Structures are given as C-alpha cells and as structure tokens.
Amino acid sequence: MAEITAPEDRRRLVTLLSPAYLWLTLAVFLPLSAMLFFSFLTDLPQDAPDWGFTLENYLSFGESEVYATLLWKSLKLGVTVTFFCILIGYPCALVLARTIKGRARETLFLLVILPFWSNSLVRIFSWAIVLRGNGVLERGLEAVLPWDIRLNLMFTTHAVVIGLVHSYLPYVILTSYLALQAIDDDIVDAARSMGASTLTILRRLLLPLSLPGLLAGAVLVFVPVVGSFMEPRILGGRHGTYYGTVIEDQFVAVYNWPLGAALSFVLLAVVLLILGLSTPILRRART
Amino acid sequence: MRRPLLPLLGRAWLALILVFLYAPILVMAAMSFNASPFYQLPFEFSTRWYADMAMNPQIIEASLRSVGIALATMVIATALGTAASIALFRYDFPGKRVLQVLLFPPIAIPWLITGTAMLIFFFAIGIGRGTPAVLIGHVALALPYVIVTVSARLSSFDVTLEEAARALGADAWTVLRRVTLPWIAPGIVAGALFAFAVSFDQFVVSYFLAEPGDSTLPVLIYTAIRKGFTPEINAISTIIITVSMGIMFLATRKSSFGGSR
C-alpha cells in the first residue's frame, strides 16, 4: 500500500474510485437523503404545484395508533423469527463446525447456505404450495397418521414465521459456523483433558467464544425481517398486515408517497439504531 | 455409551435442517410436473406447464428482460467494483475507512427502504420508473458484493510482485494487465456471478422501480401469486431457482465463501 504523494497517483485513485462511489451516491445515498426531505412535504412537487412543508406525516404516527402498533408487530415478528433461527441454526452450526470434518463438512456447509443465495421470492412461493389447505403437507401427514389432519397453516402468522425462518436461517448458521470453526481445537482438547464435560465445554468455552458470530447473525436476520412485506403478503393473507406492507401500500396502492417516505424513514431510523448499537459486536465478529 | 450418541443426534439435526431447507423447493419442482392444475394428488407426470410457460409471451418477455438487466448489471458492477477494489487496496488516503464503511448501507438497509427511496428520488430527478431505473438500482445493490469479493481476493495478493514487474521495466498498465488482474481473476469471476445473482433474484427494488407493463420475472411472479397462482408459475419458478442455485454454486466455489479449511 502506498501513501498518496504524486499528483499522478491522486488522479489514478480518483479515476478508479469515483465511478463506483458516484453510482452509489446517485442510487443509494441521495435517495435516502431525499426520502427525509419528501417525508416533510404535503404533496409531491411533480404532482401538485402548491406543495408545502408539514410535520403531519410524522404526527400521524402519534395520532393514529395503527402505525405504531404495526411497527411493534413487525418488531415482535423480528424477535420471533430471530429466536427460532438461533434455536434451530446454532446447534446446526455447532455440528458442522465441531463434529464433521474434511470434505463432508465443506459440502454440507455449501448445501446449507446455497438456498440462502437463491431466489427468496420463489422460496416463499414454494411454502405457499406446501402449506396451502389440502396441500402437500396435510396430505403427507394424513398418509402417515391415522386421523384427519387440518393444519390450516396457510394465511396465518405461523406460516409467515415458517417462511421467514426458512429464508434467513442460513444467515445464523453462516456467521455462527465461521465463529465456531475459528476456535482452536487445542483449547477444547485442553478443557476435555482437564475433565470438562461436553456441556461445560459448550457453556464455558464454545458459546462465549462464538457469541459475536451468533449475535452478528441475529442482527442480520432481525433487520430485514422487520422490513419484510413480500413474505407476510404471500403467506399471511388476512393476518399478513405488517409495518412493511403498509409502506408498500403507500407506494403501490394508496399513492401517498410523503406518508410512505415518513414511514420508511421511521423504519430506517429504527434499523440504523439497531445497526449502530450492534456495530461493536459486528466488528468483533469480523475479526 | 454417551459419547457416540451426541454426534449422532447432531447429524440427525443437520439432516432435518437440510430437509426443512430443501423440501419445499423440491415439492414446488415436483408440482410443476404434476398434470393437475389445482396441485391435486395423486401425482401424474406431465410437462404441459412448461409448454404453457414457453407459449406465454408475458413470461418470455419478462425472462428476457430479467436476464438482460442481470447481464448489464454484471458487466457494469464488475467493472466499477473491480476498479474501486484495486484503488482501496493499493492506496492509503484519508477517508478510506469511511468509503469502506459506506459499502454496508446498500447491503444492510432493508430493500424496502432503499427501493422506496430510489422510487421517490428517481421520480424527482426525472428518471422515473422503468428498465433504466431498475438497472441503476441493481448495479448499486451489486457493487458492494463485487467490491467485498474482489477485495477478499486482493488481500492475498503479494504487492512485491507488482514492484518486481515495475523493476523489470513494465509500465503501470502492463503491470495491471499481466500481473494484478490475472491474480485476482477468480475474485472477479466470483464477484461477477454474485452481481448477476443479486440482479436476477432481486424482487423488492425491481418491484418499486419497474413499469407495470414491463416487469422483471420476480415482479411478474409476485403479481401472479397474488392473483392466485398456477402451475405455470411453478414451472418458471423451478427454472429460476435452478439457475440461481447453479450460479451461486459456481460463485461459492470461486470465492472463499465456500468455507474452505
């Protein structure tokens, strides 16, 4: 790495860097700033010449309980999904990182994270087919169990949680696995030779050492779940109204963009707060 | 007696997780070959939904648009991202940390927020909705992935190789072309595959930015699902997930995300 000294280096640096960062500025940073501006408007300037400034979009948050209630509902959904992702995913990462070795481990790890990198909409759609009334799951259970099954899972909160856990589970497994496999085998062997039980090793050694990775995974699940709208729409039906779906409505159905901008910005503030609070954890997880 | 039991339980758990992850996808794929339009069992093999899909001009058009946008995203994001990675790797300058941190908002902020913000902003500056807007958005989302992937590969690059080439009389351009680029090529390929996948699988941002008349494939599928879905959608979805898993398989093989060691 070189310190910038020659003007020629400076020019080269700017040439290499500016296209990417100008693009990001145009497509991400300016829009996010513009959203804050629009959230204080009565109307869109391109629609109404008599637009003005107002606090109403934010005040409506306090006036009607709807938005606050839905934000709370979305946050609770985030907690539930994160909880199940950890409950299911951490043991899985533990098995992958600590008991399986060699090529098998590599292949299994790839199998676990592969769905995560594939199309999330299609995966949610696949759950709609599995869960629908008289669908594959119910018929499958009927074939095995002697009594009639009516799960009625489709269009319930359970369906939304199942779909979201399916979508984000690999995140927790990925970050926990990376933290767990970085733990030196010698430490574990030392603990075992001094008589520590498997449970003690897990509780006093593996869990604390992999906690940053686990928490990083939790944040990476929680944040997008709070902002989800497609999953509740498809799997939740009547019960699928969340904070995200209300924002979606403002932009594609109700066309109240300033209110949508205000709602989006409140969500952004919540997200940034969570990311900000967890930055020390995320930083530790990366090293 | 206790020792072999625990790993056995662990393996069973892992197997269950794999079933949970893959079963719905396999069910969807199976149903795309089922003759009944209402997903009725018993299963009866048929390829009629694939034939229907191939005859559906909307699906074909959206597929071509999606692939086109993904290819364009891949080319632009890979070029800009590789250039930025090289600059971030080679030079030390004030504000470098900030530039690196700025890569995370596009990844970490929910796409719902980014997408709606883009929609508002693009309308305000006159770009509006449509394929150009979608492309601008996709490239921005793909750029951080390319930069992170290429940078990861660069971090294993030995700078003395460049210095050696310089000492032997190569100019800056030759060093880049003959020394640096060949070394980071696997990283660039992985980054390009990531960029393609980010765009090809992107739903949320496309949903807000695509013109209702000319949507991308995921947007078309979402609209179709909400109207009441048909096995035709299963067929195209099965193709999409096969393509996107295939690409990601290649990308993880090329990059260090495969969890080697």
The other form holds:
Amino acid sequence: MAEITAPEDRRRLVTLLSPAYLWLTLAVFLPLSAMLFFSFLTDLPQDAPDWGFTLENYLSFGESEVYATLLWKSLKLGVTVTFFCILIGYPCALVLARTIKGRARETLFLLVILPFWSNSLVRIFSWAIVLRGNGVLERGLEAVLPWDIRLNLMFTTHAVVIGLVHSYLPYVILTSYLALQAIDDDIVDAARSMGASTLTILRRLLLPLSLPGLLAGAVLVFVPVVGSFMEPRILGGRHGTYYGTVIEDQFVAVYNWPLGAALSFVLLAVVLLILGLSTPILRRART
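Shown: the form predicted in complex with its partner chain; wanted: the form predicted alone:
Left out here are the partners and the other molecules; the chain alone remains.
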C-alpha cells in the first residue's frame, strides 16, 4: 500500500476518519474512563461528601475467594459456549458458503441473523418457556415417545449454555461465512483436479484459509459470554451465579458502584491477558 505523503491526502484522510474516532471516544473511552475513576473511589460523590480514593475495591478481589471462583466459573462457561458455537456454527457456514446457492442461501442466511431482530430478553424468556418443566420441549417429546419425559433442564448450567449458544451462534456463522466466501473457487477446483478428497480439501485448504474468520467469531463469542448476566440469572436460577451476575448486583442491587467498577476492570484485564497470551499461539496455528 502506497504511503500517503501529500498534505491534501492527509487532510482528506483525517476528515474521513474524524467522525469514527470521535464516536469511538464518546461511546467507548469516555464511559470506560468514568468507570475507571469510580473504581478507585470509596463511595459515589453524590452520596458521600467525604469520598476519597482507595485501592480497597481492587484488593477485595484478592481477599475474597468467591470472586476468583466465580471468575474461573465464568471463564469455563465462556470456553464451553465458544466450543459449541464453533462446533455448530462452522459446519453451518461451510454449507452456506460452499454448497447452497441462490435463493435458498438467502433464506437460510436470513434465518441465521433473525435472532438479532428480537430483543435479548425475548429470546431468553422464550427458552425459559421451552425448557421449563412440562414446557414445550417436554410436551413435544411426550407426544412422540411412549413414556413420561422429565428433562429438568430449566435452572441448570445446561440451560444457561443453551441460551448463550443461541444468542451468540450467529457471530461464528457470519464471520466464518465471510472468510469461506473469500476463498477462490479455482483453488478448490485445482485441489480436486489433483485428486484431493473432500476431507483433504477441508482439512488442508478450507479450514486454514478460513481460520481468521473462525477465530474472530470465537473472540466475539468468548468476550461477552464471560461477563454475561441475563442468561445465567434467568435460565440458571441458583446455579446461575457467575462473575457477571455479581457485577450486576453491585450496580443494581447493592448500589456499590466502586466495587462493581473494580470487578469489571479485573474482568477486562483477565480477558485482555488471555487474548494477549493466545495471540502468538493462534498466529502460529493460522500459518
């Protein structure tokens, strides 16, 4: 790519990028800066005139084993949901990109993004209706099978995983689909002409070339799932206590914003550390 040296080109580039960076500053960095400020306070300024600065909010994470345990539980949940999203999403994207053509592809692609058109709470409560005892799923199975069915999925970890997979599966499908679509058909045809089997083409050609899109989808799933709180609280019941639900309680129930902000930044630091440590491994696997 040629370097931009002309002053006119630089001014044009700054003009084009300024709205995006301004929006990024207002929508991301400004709220994060405010929350970082709150995380070092003893109390909210509007509630306590004698507020001050402290590190106790961050030290509370190390002093209590509960926070570390819940963080580890949330990380395991993120890995589990990401695994199932990849397991289900990549084959779906592969079929959409390489097998189905025409209007059928457009229809299926529309069904993939359909969950984005509804509110997240609607999706979660829909799963609650399906998974609850004597719900839609159990009644449907009892109509087909000749014996009494009691799945007891509601208010379990399985229900939380099902709800989260349904919510974040489209990210893996979309990113993998775009990566697979970018692969030139001539490369696949050349591999077939040289006698490569379908499994070999998938393992040696399609999967390596589409791995950047698959990894992007995995990151888009893992990061929000670790801090999720709606699906665990509604679908998990007493088993739905995770790190994200504790943070929500600090803001909504306990009204301890400084501690909630500190726990949020601990989560952010851990996620960034994991992504940073995994980057060389993922880059080596991709090449």
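Numbering follows the first chain given and starts at 1. Just so it is clear, the model here is predicted, and its values are computed rather than measured. The term rigid core refers to the most C-alpha atoms you can superpose between the two forms while keeping them within 1.5 Å.
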Item to check | S118: Cα shift of 2 Å or greater between the two forms (core-aligned) | outcome: yes
Next on the checklist: Superpose the two forms on the rigid core and tell me the Cα shift of V270 between the two forms in angstrom.
Outcome noted: 3.1
Checklist entry - Where the rigid core has been superposed, how far does the Cα of S18 end up moving between the two forms, given in Å? => result 7.3
